[in-house]
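Only one chain is included here, represented as structure tokens and corresponding to the form predicted alone.
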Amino acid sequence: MKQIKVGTIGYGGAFNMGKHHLNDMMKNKGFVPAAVCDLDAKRLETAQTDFPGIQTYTDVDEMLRKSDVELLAIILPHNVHAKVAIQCMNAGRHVVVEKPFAITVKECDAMIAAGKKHKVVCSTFHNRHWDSNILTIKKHLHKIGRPFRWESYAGHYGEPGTWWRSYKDISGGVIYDWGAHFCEWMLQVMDYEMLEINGYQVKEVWKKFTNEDELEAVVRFKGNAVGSHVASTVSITGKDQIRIVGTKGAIVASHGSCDVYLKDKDNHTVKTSVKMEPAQNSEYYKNVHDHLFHGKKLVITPEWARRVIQILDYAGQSSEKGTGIKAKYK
């Protein structure tokens, strides 16, 4: 295999993610841009300018019939991730789905089954698996002993934007955006079996939107460990983005800093601001490339991605039901 033809479904203007995905793919020898699908003809014109000669389509069925594109990045609203990914896998194509992988665990199960049935790659774009903050945290994690508590937060006070990410039936809820990243980082640090997920919500401020105003997901892990993440649009004061407590110390981190707290020989608490590791976000498509071309182990497997969605999905369900939900996938 000398090359794999790649493309995107979705080339929308928001964040210019279609161009970003194709450029990131092309950093790896053998990935060749072949096709783009989008409903907006103007965006397809932009794609042809960005990648001269690329095939363009306005319909996924037509793309799958006429194009020999082999790997597709799906960059669409969250509620259609599963449907379109399964459609592509049923046509024998490898898929990378923009995060979040899907909205529900049930959708994840169906996607995983389709990938196995057709023997194709099914992954999600957790490129932030290699962000500077989590790489730095993991480098220094051993210093704080066994981590038993993870707390993370992404919030502000302000009315959500008037677009699809503000509506729960499309977005999944307030926690599905940055929460997908924070919960994926949580699982890297809290390397334990999940036992139960609880959710706690507030929905009383932004009436014209259906997302929760705030949702907290709390995960109980085996071994007396707990992880929590808060996503909020009604948080008028901030807090640490990431706080990890271990048996010998603690780590407090943000996107651009990481502080390690330990006791010295005189039992004084000493804070050390450590050097941030460089981000390696291009490792995502490098790993997908190496998996397809050389058989290397896939890092972001669909089963790994499903664990993240289990937290987000079950937290939302729990907040509605008022009771914890046992983890199906440990």
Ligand SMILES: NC(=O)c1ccc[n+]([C@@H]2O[C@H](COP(=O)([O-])OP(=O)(O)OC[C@H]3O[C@@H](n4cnc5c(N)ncnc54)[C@H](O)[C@@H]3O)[C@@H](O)[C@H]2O)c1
Second form
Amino acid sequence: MKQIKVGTIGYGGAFNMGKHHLNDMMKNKGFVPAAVCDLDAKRLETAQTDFPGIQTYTDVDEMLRKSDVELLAIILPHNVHAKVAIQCMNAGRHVVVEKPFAITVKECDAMIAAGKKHKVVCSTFHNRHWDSNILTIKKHLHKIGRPFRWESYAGHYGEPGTWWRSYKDISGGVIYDWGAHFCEWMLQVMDYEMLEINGYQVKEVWKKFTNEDELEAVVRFKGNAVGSHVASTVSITGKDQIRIVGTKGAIVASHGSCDVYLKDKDNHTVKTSVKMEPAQNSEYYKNVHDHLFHGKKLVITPEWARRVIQILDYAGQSSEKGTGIKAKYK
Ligand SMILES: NC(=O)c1ccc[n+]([C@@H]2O[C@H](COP(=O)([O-])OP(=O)(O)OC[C@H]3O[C@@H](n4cnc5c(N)ncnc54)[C@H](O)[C@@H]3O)[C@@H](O)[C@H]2O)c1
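Could the form predicted together with the ligand be given as well, to go with the form predicted alone?
To see the whole picture, the full complex is given below, headed by that same chain.
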């Protein structure tokens, strides 16, 4: 039986994502945990406890020289995703980069080129592609006619925490955390060419931190359709997490609910709360496994992930310039 040695770069303590990745990978026969790298020796002790006998390294270069690990999940702060992924691909290793794929479109271009050059897998951990909410939305989407408007929102009012996620030069900005998931869902529903991205920011409340207080990304799609996502830390009133409007109805969804609004024959608006589809997040590594072992088509391609980053990157640039930015990748 063929085996592929797997590992992680980053074994951080915030959400214990390293353990989560390795356990998720191991649900697939043939993936064998081999190595973990983290700057923090304490986290390597945790990795040793979680996976006794696993090789541990504090330096990526050393790991790539000494270990024959073949597939690496890169679970690092956002500003080093591209650099470390390219370093690994140049050493002939497959990479799964945590979301967001990178901070800029330019970084995505360089990662895609490295993957092609070395004929290795370069993907992003968009495991939420298979979240319950988006699976349910997609099941019922046909009922609302042509979707022409996507609105999503992830916000609250509160000072950001003191961690790397609050500093724009490391995080990419306020929209790069959950925004990566919401914009990936937006693209699953708004299946049109992207034409232009606009961004609107507020930066005047949380002065200790360099992330925007709020950033809205607005995408103009071909064929009179628009998608927007708001990421906010200065929003006292909430709004629907996801609202999709179509030519025949609408869908309002959150993590745990999905309501479909349609007109009945008497022109009354009828709201139906539909049953949530079960999440299938393990599909991510199953697909990467089936791609590597059986040549199955990769679902989360780097080109798909780059479309998400194009929204986040260009929205930030647009909000600085005060003008829309033409999409490079449709
Ligand atoms: N998909 C999801 O649902 C989900 C959930 C949580 C986090 N994430 C993503 O995972 C990534 C990491 O987030 P986290 O919460 O694990 O952060 P974290 O701060 O807990 O961990 C980051 C780890 O990286 C290590 N590190 C930093 N630079 C390094 C380098 N050059 N070489 C080796 N190790 C290095 C640090 O020592 C730390 O242990 C981010 O991209 C984040 O957005 C995704």
